[in-house]
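The chain below stands alone and is given as structure tokens, in the form predicted alone.
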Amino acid sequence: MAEGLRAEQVRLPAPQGLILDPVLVVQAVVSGLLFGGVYSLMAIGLTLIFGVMRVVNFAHGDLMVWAMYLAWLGATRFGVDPYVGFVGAAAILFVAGFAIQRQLVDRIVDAPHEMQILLMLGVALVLENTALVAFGPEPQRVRTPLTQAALWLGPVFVDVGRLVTFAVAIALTLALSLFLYRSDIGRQMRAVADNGYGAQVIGTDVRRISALAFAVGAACVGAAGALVAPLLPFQPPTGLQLSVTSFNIVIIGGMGSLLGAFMGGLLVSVAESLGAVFLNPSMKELVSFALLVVILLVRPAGLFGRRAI
């Protein structure tokens, strides 16, 4: 992923003195806005699944390559262009992540974070190692007529293709937040992540509800898989840096916090595209990292640590 976000960057010429074209800052600032959506609704995902599960989630960026090879698949086999296949991918992913959770996460659950941690670790390997398999190691890019569109606003110009992959992440993440506070099962998601002990009592299906959250972020992640195929390159091994960049969100934004999943994934991604600008493009992940240092510094809970799920 980090090479396709290379190449997509613009190197500036290393100049006598720090002159910068305004006009180039605020074009990073558009680009990392608008794909910040899509990191949004990734750190979602994974902040659901420890919200409610207290389940770090190390197989949450094998997951995301799996949507994508799906959204590939679904463009080069059946010529679903990926801005509508995001749906199956979602629902594809829903099934996966309801299957993972009830057959291997649930038994493990209330054991040592140690095991929890070895578990999904052999998930993503598996995960990556099937894909591998299954797709070779060759970079891969679904192609559609929407990235290949502009939008010129001045000198500053929109992706298209940017552009509908943040408002797609936006409505998705409005339509999770109102799952979470006007139906019954997001009510009891919220009152299992807040005391699962409490909400049993009360009769809540504990294990019924995990496995739906463990599905719903497995979905979110599925959905910003497909809509990212289009944007960057992928293969296999891009898992392990997509779960790096997820977790360095939700660290950023408070564990457990989706405002915070949201806002960390909007601020990363503005945050790299600048890192791009003002240092060489391949040490952008620096400027996010040490965002990270300088935000847990400040508040070693995260932006929004505080507030819950």
Contents of the next structure:
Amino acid sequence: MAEGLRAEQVRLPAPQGLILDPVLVVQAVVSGLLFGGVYSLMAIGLTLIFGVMRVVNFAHGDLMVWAMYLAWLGATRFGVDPYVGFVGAAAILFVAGFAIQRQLVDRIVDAPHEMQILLMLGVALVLENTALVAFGPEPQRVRTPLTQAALWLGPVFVDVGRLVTFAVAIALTLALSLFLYRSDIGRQMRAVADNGYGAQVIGTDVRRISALAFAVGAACVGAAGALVAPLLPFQPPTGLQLSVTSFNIVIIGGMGSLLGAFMGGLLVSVAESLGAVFLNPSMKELVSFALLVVILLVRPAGLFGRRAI
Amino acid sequence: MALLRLDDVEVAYGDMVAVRGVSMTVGTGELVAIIGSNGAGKTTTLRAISGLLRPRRGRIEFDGARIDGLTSSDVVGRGIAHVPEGRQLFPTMSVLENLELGARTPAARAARDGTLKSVFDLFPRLGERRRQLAGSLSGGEQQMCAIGRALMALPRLLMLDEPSLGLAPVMVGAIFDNLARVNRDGTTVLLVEQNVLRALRLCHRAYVLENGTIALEGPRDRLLADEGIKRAYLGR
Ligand SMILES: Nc1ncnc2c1ncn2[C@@H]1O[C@H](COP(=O)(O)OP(=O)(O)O)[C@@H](O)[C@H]1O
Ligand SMILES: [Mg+2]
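Instead of the form predicted alone shown above, give the structure for the form predicted together with its partner chain, please.
Complete assembly follows, chain above in first position.
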């Protein structure tokens, strides 16, 4: 794992020998919760794509890293703050997602799973390696004045960058649910996810709806990437790690469940944050996998899943 | 002129021919039934008309224009709605959402609220349960919801695949009464059924499908009196 990724989960150093300082627990929970908004957004994008197409997007994290580089380009070349630039990153990823679905994924929607996995892993490899060629292997991060600012709520410290990231991620999640539950296209996406054959029978253009769903899913992870770029140092291989975290969240929340992806994102982020403080920053993945195992033992379909897949 | 015309249609799944050389017509305003036992090719025929399967041979015309080879969304756009075998509702969406989703074409969307009222008029039970998830409805209510969803498309031809399957006789009676009413109100109906007696009583004309070909066809009274049909399908 990249060295830079361990930083920033919580800025206060864990005092040695201290087991459960309540302030530290609250601090870790707040910090993790605020960071979790982007995890939720990222996982919602993945679950939307899976729900509509039944295709696992193994390139999800790599799309996110590309959005981080777009935010970085915007900030360094054009002086656009990532908290504004996320709109552009989401728009570019929307178009890219639409194109990837139309040109590639559409050909394998009905193919056996192993063929789908091969293609999506290929897309992931291409995205990661073009990022490597374009931007080099060094970790990058995007600087914005907001990440320097902090608020103190009593003894608890709130990073303003995280707060803004969280607020925007939640606003986008709400906008997405409005879209899915109130707009005609959004309802068609839910219908295809619910019963693809039924949707086809009533005359839904399933190919068009699928391409739009992939585009919206990519836009979600694009916004998430740009929003998290000031908080999380990144390099091309970060994509794989983010993909794994996304799968983890989606499985914890229940495959295809939007509410599950949302709650799962917050939960995994808080668990990682607590793990980083009380165990070791490098153990945060271990903590989220432990959470996955426990939840699958208790609820095999995930927190909000309707059936085990 | 016939609203729907099938001419020497052959449909196969891979090498397995399921429908061979089927020719039939449905006139404007008619209620036509396709009857036959399990595996005869009834569902396959409807799916070919809907654009869900592509015929290997022959042609399908609707309102004088060729429709075989069109996508299912284009076929719905021409005015054919399909109530599929097994209903195929959206179980985690509300009854209202299921119905509204049926209004796919611009014309159907423009008329949506009015059509919704007439669907609730036809099936008051759906109006009472509009906020409920479709997956929580009883079998009969689900069938009403599937028919309502198809009517929301404002079809000129309504096709139904075994709407009586798995329903209590009282419910089958209610649904068939409603089909008669829809047909009287001007919608042409093509009904696929294994419930031969009920289908024959309801329809104007019927085709008997056996092993993928039409074994017999004719007006309702002639088929009801047919000795072969009595023996094979009516158990008398
Ligand atoms: N998806 C399919 N793949 C292969 N064969 C099929 C498929 N669907 C139906 N068949 C076969 O086609 C024939 C006609 O089936 P179908 O049209 O469903 O009959 P019916 O609706 O009259 O019961 C049957 O022999 C059936 O086994
Ligand atoms: Mg059938």
